[in-house]
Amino acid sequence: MDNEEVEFIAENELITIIPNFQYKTFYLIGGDIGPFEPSVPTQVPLWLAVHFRQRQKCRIECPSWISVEKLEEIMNNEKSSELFTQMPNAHYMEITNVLLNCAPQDIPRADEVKTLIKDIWDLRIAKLRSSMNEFIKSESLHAKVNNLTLLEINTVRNLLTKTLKELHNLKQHVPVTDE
């Protein structure tokens, strides 16, 4: 799975829009969406919100966790904890990036939000790499990974599997000495 597939999965997350048009309910395989009434908040998948926003058919209502105050709180919690903290959404990075790319005008203080999301991402990836390093050094057979998102796991998956494979190959070729 690559990062584009992870983003594709994230685009099924529901998000609230404020449509500026009227239309009946859409009957889709994934479920019914609508009806759409002007100025009445409606939950739609992220991909549809982006589609409507690009055609200026709606305004996107940001999830409550996409605010400078909430993201600063998440950042402080992540800094103060040795373990990974629970993120407000399993696809926080993908959703924020999609919204910042298609509708930055719908996000209050979008530049600060972008910086905070990047800082949280960098902090979590550094923590993940440090955890991977400790895991490899400990020669453990398994690890418990709580509160990681799919994108975070996917980011280090290839590196970790290749490293473990190489370590396994090296251990097989080292002669065992009996003392």
Second form
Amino acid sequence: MDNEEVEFIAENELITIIPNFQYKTFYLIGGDIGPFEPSVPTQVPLWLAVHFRQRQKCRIECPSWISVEKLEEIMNNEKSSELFTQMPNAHYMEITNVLLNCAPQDIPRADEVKTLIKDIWDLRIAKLRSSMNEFIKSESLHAKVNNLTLLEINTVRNLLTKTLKELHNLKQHVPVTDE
Amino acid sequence: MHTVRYAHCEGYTDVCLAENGKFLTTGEDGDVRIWNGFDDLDSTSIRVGDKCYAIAYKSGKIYVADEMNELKRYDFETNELLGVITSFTLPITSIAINKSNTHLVCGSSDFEIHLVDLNTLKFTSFSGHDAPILSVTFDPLEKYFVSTSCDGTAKFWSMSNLNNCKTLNNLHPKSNDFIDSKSRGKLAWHKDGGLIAVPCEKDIHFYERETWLLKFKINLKNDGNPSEEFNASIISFSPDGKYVLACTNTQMVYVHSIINKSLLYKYSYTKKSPICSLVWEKNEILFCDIKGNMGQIKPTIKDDISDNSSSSETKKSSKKNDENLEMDDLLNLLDSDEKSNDSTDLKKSRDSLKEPNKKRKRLNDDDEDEENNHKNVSNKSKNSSKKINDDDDDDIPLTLDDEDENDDFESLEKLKEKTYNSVKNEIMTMDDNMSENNEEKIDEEIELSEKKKEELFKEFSNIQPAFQSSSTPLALLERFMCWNSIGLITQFCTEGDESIDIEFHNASFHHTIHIKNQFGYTMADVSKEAVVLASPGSKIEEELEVNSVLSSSLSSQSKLTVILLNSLDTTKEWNIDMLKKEYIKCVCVSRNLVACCTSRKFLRVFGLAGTQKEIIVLPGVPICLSAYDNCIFVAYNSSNCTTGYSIYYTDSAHEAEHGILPLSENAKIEWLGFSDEGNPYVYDSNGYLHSKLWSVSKTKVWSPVSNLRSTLSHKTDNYWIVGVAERNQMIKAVLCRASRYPQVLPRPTLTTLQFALPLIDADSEKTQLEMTFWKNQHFKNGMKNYICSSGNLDMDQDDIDEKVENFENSAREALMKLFMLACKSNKEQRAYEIATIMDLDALQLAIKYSTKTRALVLAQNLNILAEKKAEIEYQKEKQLIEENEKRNNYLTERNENQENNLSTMRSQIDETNGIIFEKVTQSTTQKTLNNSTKITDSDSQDIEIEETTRTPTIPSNTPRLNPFAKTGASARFNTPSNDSPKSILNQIEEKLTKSSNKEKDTWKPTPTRKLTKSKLSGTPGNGIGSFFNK
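Which structure goes with the form predicted together with its partner chain, now that we have seen the form predicted on its own?
To see the whole picture, the full complex is given below, headed by that same chain.
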């Protein structure tokens, strides 16, 4: 599984748009979407929102957690906490990324949001790396980490699992000298 | 004779007097300082908060407003916090306490005023201002209080009935924030309570108690720099009531005698920071400026209170000043004073109030008196031109709008030029002020001048001014002029760039229109066909037109502009000017018409392309207007202090409807308009949305649809209604947190609210089902009206049919569930009652259900009911068929005639087509013309087809089925939803068959059972079923 796939999954998240066209409800396997009334907020999957936005068919209503104040608060919590804190959305990174790419105009203070999201991401990845380091050094057999998002897990998954496997192999082949 | 010292850190600073010569100040450092005197080096400080905005003192208690937007009470002696009195959502800007220490009033930046009972700490909230409150002041007689606001208004409120009794407009330039305001708006009440001094631009205006009429005014002038722009900011009476002090935003302090209005003392504050608060105690004036400095002035008034020796400069006043004047004497004096200045034909007396009314009435009706006045003045000025300057005559020409006044004006001008160059400027500015002030009054008085005094005041207190639905206040720099289901219109008033943006929700419909607001439009509306803009017109501009060179470009009259969105030709816009002195109050536009209400109570209707159509005189002063297709819905203040409405159908398909608007108690209209389906709705300030949709005995009645306020979590939140759409079952609104209006930027988002009829016991299952039923009935009705009313639909007929069917099915389903609920709880009478509302199909199911649950008595009764209903329906249909036959006969005859006519017409059209074709073959415009004629051609065909097809389809539209045939019922309920009555019934049936099989044998064939059985399995031609086979 690579990051594109994670993003693909994230695009199924619902997001509010304000359409500037009129259209009937359409029925998809995933569920019914619409009806669309001009200026009336409607919930659609992110992929559809992006599609409409690119065709100038709607304005994207920014989710409430994509605001500088809220993100600053989240970052401060993350900084002060030893453990991982709960993110406002399980796909926070993917959603902001997609939105910042397709509709930066619809996000107030988009630049600051971008740096904040990046900071939070870096903070969490750094935390994850250090805890991994600790985990491997301590030679524990298992560890439990809460509140990780899919994308975060995915970034370390390949490395971590392979490393552990290699370590395991090495351990089996190196004779125990001490005892 | 002044000194300045540091009191607080930089920022807004307030000062108030305490007892024993002590006084209090507070500022942005959040401290309250108690000073023993101006020179006190060791003042006591009380820490209140981070910032303090206002302070007041009364009998040993200090009242301070802090940055938490709370009003706190402290003990003066111990400096202890005694508690919080009241709180707002934005900083409190002004506090006042009445003499007897029972009530406190305070105003805040959130536009609200609270009147707090100091014993119980209960408060009453007053809203009416459209901008932050600047100041509040109590009447010394404790009957009224007055508030001023950044929107340039002052409002007088009655403490007894909590009403707004009078509003003064345009006192100072509008501003958005209380800190930025050019004027502090601090007015003063004379200690006897009879006279109120109001700062108004460059004047002090004196109003009389109860009548709230302008008695006289004092002009402030800066001799050094006559052209300087300034505003009177703070007014204060001297403690003995003989002098009036005015402080301007240019740091000038003037002291005038109110007896002869002469300037006694002038002081210029050397620091460049405006004075923001001021108190006058004994012979010293204490003030604070916006930089936190505190100053003291000891005015050297020649006939000072301390030394009564009269000086040569103020001989006139000094004699009278020696006596301790009573208010009556004072006013008599004023009158006599005025009389001497006034033209001779205006005899005023203080006791008769009619006189000033009359005077102004004449002033409005025609300006002859004005002219006389004017001439007199000019004559007088010839004789004693010096006097004008001396006495600041307050009745120098108010308006100069009649053409034949030009001569007079010129003569006057010459004179003035000869005598004093500066006088001219002053008078001009005074005129401006005067007329601006009077504008509102004049409008109101066109309708009210005839009425007696009491009635007049009653009217004033209850009248709601005209407004546009879904618009935000005029005082804002960026505002919504209109927001409806088609688009939104925004007005920007930033200096140098006044513009209007017209945006459409549906981007494919029309591109955004951006226009320069050169005519000062303030009202707008948009429909699918056109945009209408209107300017209120103003007296000031009218004067300018006469006076100045600019005249031609500025329009004095109220102007109406319509921009067509789909025009046949290239002219997309037309303008029309209202008659002189007729001002537009509100406008609306629909797909078929443009309408506006004017100050003359006229409802003027125009065709979209500018044809003048109906002129209707409204029964009252218009408040709000809305249009849909050919209907116009207008609300007005009717004479008996209620709000009336009228619905006019300009296509004469219906009769006009009139009545009283169903507003809840003490409520004002917040929004009024048609739903997208064309049903009238009104939303009042208590949060109730009413619709006129339900029929009770053939007449439509108002009924509440929703109480939106009940869904709000916080008291200060509000919904700002934008529209209602029955087809989507929603109310479109903008949620405004802690305000009544949304801001333009960032663009607010709509909230869609559900209809929630105010039924009792909303949580119970029964009520919820009832709610579903009535809601769906409501939508169904709404849609039906829509189908009836609109010719060219913006929805497919299939969609509408589908929607209506959905609503019908949901309603039927809810009713069925209700019936079953009643049956389950053994309430057969209620079940029967529910059944009476059902239609025949549902009733059949109900009979089935009741027989299966063995509620046999009920089943029997239902059967009888069904028979009755079936008979009624049969009769109806019989009539219909008969009528149709008649009509068919008639129509076939007519069609034959028409066909003949049409064939001749067609040949004519063909001929003309041919001519046109010949004529315009070379030109490029040929296509369009040919198309247009083709359109008319096909139109006539359409009509013909419609008429012929429509009539026979009426019976087939309502397919009639034997209500007792099984197939009939199941055929009707072919809805896709799982919860349809059919499926529920099937489930129930399944269950029931299991249980009933056991007991079946024990059942004795009672007559009822027989009856039901025969009906249920009834073959056509049996029993009542035979009705339908005739």
